[in-house]
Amino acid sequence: MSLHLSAFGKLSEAERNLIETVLKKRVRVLPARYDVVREGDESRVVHVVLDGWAQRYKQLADGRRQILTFFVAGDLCDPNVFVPRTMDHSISTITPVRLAEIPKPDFREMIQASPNIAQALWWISLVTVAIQREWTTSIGQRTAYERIAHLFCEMFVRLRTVGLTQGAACDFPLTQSDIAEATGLTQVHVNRTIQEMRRDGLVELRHRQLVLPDLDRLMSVALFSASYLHLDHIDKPMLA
């Protein structure tokens, strides 16, 4: 499935087909480093990343930027987009991205057609907020080493959940500038920390690919627990 709702609940073949039909209606192919929607723009559609990486961010008047989350294939960028009249954040691509746009009527129809889809979307919203809480905790309490290690663990686990890892490796297009803006560190500090992690044998970064030779050890160093990603409910019954 392009939209990984199946990672948040068991869906029937009919429900999967409904989702795929909605996703195929309006698809855009966008270049890397392109603003999909900017803060202050009118909220019109739900964006779903079909391929590639994107990000949510806030930018100050003087140009400083805070990345709030990263999106990978299957992620909904803004499931609650119809609540506010205008966007209170911006969304941009990191790599070239294939993006589905779901208009409000189609999104509402999909939810009303299936309680399972509605609950899976609710789980996605829950995880989105939980990730934000964890990032806030990282910036407030974790060391630079722990912050970056935690980010690596999170992205690897999220990618593995939807089948986008290859053993101990995964695609990783983030620059050191991206990592700095996501972790509240300077680019120089990120560079030094990643070099230290390499010397410790915890991370390999080459050719836009991340390799984690010892994920358990990295998780321990990062004080990482995947519980905030709420993956433990996947095999539990959905609401009828």
Given for the second form:
Protein chains: 2
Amino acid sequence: MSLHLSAFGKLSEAERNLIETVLKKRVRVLPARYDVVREGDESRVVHVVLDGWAQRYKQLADGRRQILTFFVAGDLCDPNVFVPRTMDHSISTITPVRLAEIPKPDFREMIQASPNIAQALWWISLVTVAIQREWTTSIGQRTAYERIAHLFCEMFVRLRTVGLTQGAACDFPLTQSDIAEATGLTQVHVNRTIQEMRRDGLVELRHRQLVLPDLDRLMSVALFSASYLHLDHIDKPMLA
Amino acid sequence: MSLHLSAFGKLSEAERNLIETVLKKRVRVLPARYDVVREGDESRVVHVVLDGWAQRYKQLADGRRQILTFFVAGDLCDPNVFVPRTMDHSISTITPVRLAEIPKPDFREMIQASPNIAQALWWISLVTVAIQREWTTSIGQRTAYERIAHLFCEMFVRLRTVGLTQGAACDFPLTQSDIAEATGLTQVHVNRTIQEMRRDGLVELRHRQLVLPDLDRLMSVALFSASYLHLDHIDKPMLA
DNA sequence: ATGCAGCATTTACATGCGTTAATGCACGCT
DNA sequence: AGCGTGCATTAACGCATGTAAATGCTGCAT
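Could you give the coordinates for the form predicted in complex with the DNA, as opposed to the form predicted on its own above?
Next comes the full complex, and the chain you just saw is listed first.
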């Protein structure tokens, strides 16, 4: 998993088991469209998505909303284990989600027990901020068409990393409104643009299933380069 | 300094001295508009801006450029001390810059010697990514006017934190093209918009000097809330 | 003094994307 | 079967922002 602890570096069997144990200790099952943490909350636990999709978002005083990233299985939502901080953003589910909650003290203990796991946490922080930079770039510089294409590429590659693609297809539970809020566009324009992508034979999207018949061409249209995901160095995908 | 090591937590005299020593060990003076590290480079040292302005940016394959953040005195440019990674973005100066270079091994040593410094590094990572999220939100949701106003607010507050403001004024070496590349606008539209802000009495900007006669009103227009900078918990500003 | 060089400003015009609102479609509930 | 509810689609129109290119200004180098 792109942001999964176990995915980075070479962890021992014992370390993997430790992680699995901690992940299984406290698991919640949440409904779709459910707030996990809200801006302003104190952050006391670390969340890891075990199953389903979630999102990080920010809301302006007048209600405008920006989705900042999507989380899929294996993703660690808040890498700030060492800094007791009030949240400057919110996290909510998109689909129903199976979510592991790790109390920060447990997490710190785990890290003190294993420098490798500490290193893995730094990795996750690195990738998290790299993704955020790419989103800034996307919204700032890419056209609507390129932005949406880029989002499709990123999510497809991330899903593939954790084995959640089937050939050129994957589950894709985002509504066009979600895509709009993530790309800084309106829902109407997302609709127009996706239709154009369909006409161009780059995308099939219906019933929450995404098919990318020509990923290479899509990547090139989106000016997508996977390097910011830092997928090299990733160990075998392993899901909890 | 918003991203200065010494600024977070309560460090002992000895710890502060340690930081100062490491910062002074290798200092370079760079000209304006000079590349410090380029996308694709290996990252071997940690950079700290001692004086002047710099920027982080990303470039698309066809040359479009997005500025991702600005660095001012005290800012640590690359918090990824523990992850040997090729850079997914570039860093360059804006003005002439006095820059400290800390070899990663030295930095790790310093961290092992002091848990407080390790904690400070986590703080910096937190603020760095929080700023990046705010920029994504800004470009995605705010209008041109709000975006530019927000940038002015952020930089003014950050400069004030390190004592680089004089009343309502501060040095502000960005060209309108820089502002355009940071906000995802064109230089022409930045010019139009700043003129509007001048007419509204919110901004005076000329000869690289910025004056914000009514910061409160500007913040409210920009929907600016400083919470994402996590300035509480910051110690007394201290510059090297 | 002159002249270049880098920025800022202005103008005229084009367009990508936003806004509003109606309509359609599919699925789940009763 | 019928209805309600979320989403997707379509349409008409407007505007914020982009594009292109000329002009002006200011400071610096010679």
